[in-house]
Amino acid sequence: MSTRLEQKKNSPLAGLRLPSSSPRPDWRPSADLATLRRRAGLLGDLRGYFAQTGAMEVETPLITPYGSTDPALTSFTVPGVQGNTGFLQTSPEYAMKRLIAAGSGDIYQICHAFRREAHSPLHQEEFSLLEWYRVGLDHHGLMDDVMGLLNVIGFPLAVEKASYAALCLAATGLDPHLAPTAALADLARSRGALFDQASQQDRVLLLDWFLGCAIMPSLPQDRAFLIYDFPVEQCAYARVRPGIPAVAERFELVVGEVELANGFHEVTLASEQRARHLGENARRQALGLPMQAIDEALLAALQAGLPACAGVALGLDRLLMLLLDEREIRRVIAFPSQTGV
């Protein structure tokens, strides 16, 4: 029988040497401890409101069988089983659609979400998500919601609602409900946008440019903007009302040209959400990105019945680094990514 020493010698990994990291790397937090219990308080502060609000918390799957189809969103993959590939998800929200088509409620979810995009002082690849849903609320309910929680936690801004047109027709003097897609590419390069041919007959990407780079520049440091009715364009997963014109019953919160968070009057139809994922494959399609599977048991829960609801999700490390007054994410969180992507 051999010894235990012989085993060693005898092992497939004798004489093995991992690889050195030179230099060796800091393994101390980006954020200092006062800023990690400012986050843990604030956690607490955020369930805190859900449970006097009458939110069930709920937890889903971190891996989900479907990419995001959002043209303007690229997800991580992993390696499935059986040759399957899984993608680490961009937002929780077709889980918990399902949740409350089942009957849940209103439900909120505290989760990790991942995006495959540059690192800059506003994002990381995996970052916090508050994300939550309430029965029986359009847009303008939810964002009554939205300020209520900003409230209770603390929020150190004054919050102005304002529709997108109003905003728009302020900063550039054009309605983008109505203005020729020809005014709207003739404006962008007069201000120094640099859009080949085909871009500028593009009108969600023109809408896209006049949002970040007209619109949100333009609003004042010292207050937050609760933006809503957007362009048809722009309509995501939002109901769109009718009327002259129509408009996209959804919104964003803004503090300067900083997005802390995006709500929706969530889309019901089964037929209307799959209209939504066949146009945002094709714009992927246009421009030359993969396409995405379409999440069929998303529209099964719709088809079953999912009730009249608004949603909103909210980036917490953003908000923390207002409420912290801080310039870079990796300040407000324990470990920045490592991966650089």
Given for the second form:
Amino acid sequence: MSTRLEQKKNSPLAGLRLPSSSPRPDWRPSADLATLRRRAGLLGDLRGYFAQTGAMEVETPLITPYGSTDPALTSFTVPGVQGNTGFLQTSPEYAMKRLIAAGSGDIYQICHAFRREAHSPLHQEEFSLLEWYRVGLDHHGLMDDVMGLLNVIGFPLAVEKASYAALCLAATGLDPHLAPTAALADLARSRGALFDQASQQDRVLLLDWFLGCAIMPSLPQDRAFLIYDFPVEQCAYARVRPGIPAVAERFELVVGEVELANGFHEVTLASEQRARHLGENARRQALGLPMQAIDEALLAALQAGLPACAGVALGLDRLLMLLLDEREIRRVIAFPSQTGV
Amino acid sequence: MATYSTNQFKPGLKIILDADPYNIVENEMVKPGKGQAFNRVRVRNLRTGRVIERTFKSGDSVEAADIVEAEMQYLYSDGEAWHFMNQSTFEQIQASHAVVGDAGQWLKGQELCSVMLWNGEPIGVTPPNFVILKITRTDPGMRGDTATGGTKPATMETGAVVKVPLFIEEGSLLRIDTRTGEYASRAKEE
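Got the form predicted on its own; could you also share the form predicted together with its partner chain?
Starting with the chain above, the whole complex follows.
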């Protein structure tokens, strides 16, 4: 017995071969073939929509020199060939904006994105995104475009536009733009949020809780909502429209508690974009997360002139789950991601 | 002090909230694409049985509850406390009426119960799934009536009241399902 084991150990293939006792890996796809055919059909429909509405399909690198500065996102790193560190994209946003600055006009991309997050029935670390940009549209124009696209692909639900403030007021009785932070914290606590002192004074975190744990659970599930005009604390890279209250020109497409898409009336001013990255890095530092180098090529593109535009990223796997009434993301993709298993 | 991070959360995990022990019933991740992730959990208070919902910031830690379930034999009640003996250590413990709760109505002595201990103190007692008890009082049986499906109340030797078929006589031994409190079958003298 021991000699056989030793022979195996010395073999050049030792460690590559599975021990004979281990179960055979399941090689079959986690989605059935009818689903994959439906998926292929969806990709065809999407490309048809963009061909008809005059957007060009583009491809940009999956390995990028900069990680996302967004504190909510963690990029995968890959060792570059020259000793540098590459990052798997969390979205193709930076590269696509450089194309628009170069004069591409309306563009779209269907690609994989990577986010190092715990797997859930709704999330895999590697997933499919449809991201597109329309030159000259604001977030309302782009929301109409989203509705047009959903119409073409046979989206089964009615889609309703509603402002963040209206939904928040209905769900909690509070105005998310004007309510004092202490009032937000009190409401979260009264609904079971167990936050430490620092978190109770953290308006950004509290507003994340409001959206994910109070507003979205209150939405009827029989229709989709385009939620628009976010609190400025959640502006990400959306323009802030001054006023009382000032609002971020951002929207999300959600069905119940599932977020399908995130769109912005994009910041085009380089100095403003730099301030957003610096703000995100400051928050990273405050949260004890590593800071990320800023993509200077993106800022240079904005400096050269990014035309006014709006962009949106839509999770294709989740969209397919909805079209096929599936509850688990692995049921709509050929093979689930392996590293988080 | 042992703690659990939210990424260890799963149903069955025992944690301390507001100085009380809780069992996680359901754990769900809430992760907006742009923003903080949260764990939304439904937890059952192991002392009161009450279920509540709480949200944690993902990555936060929470104190672990030192909960063990031990198989113990019920010995006797002295009117103040219920006495049990741990089957593996032979150590004896006392549990109050509040801790024994509804389980007490099925216990006459000798039964093997599951006793939940928090920091070594009993906080809950689960009786065996089935117990055999004698009827001490019920209306006279209606012989032959096995088909109509009617029931009548019967008081057991422990004081528990169980609905039994009409033909069952006072003094009979019954097998009772303690999870539902329902009559299961007649039982023979051991």
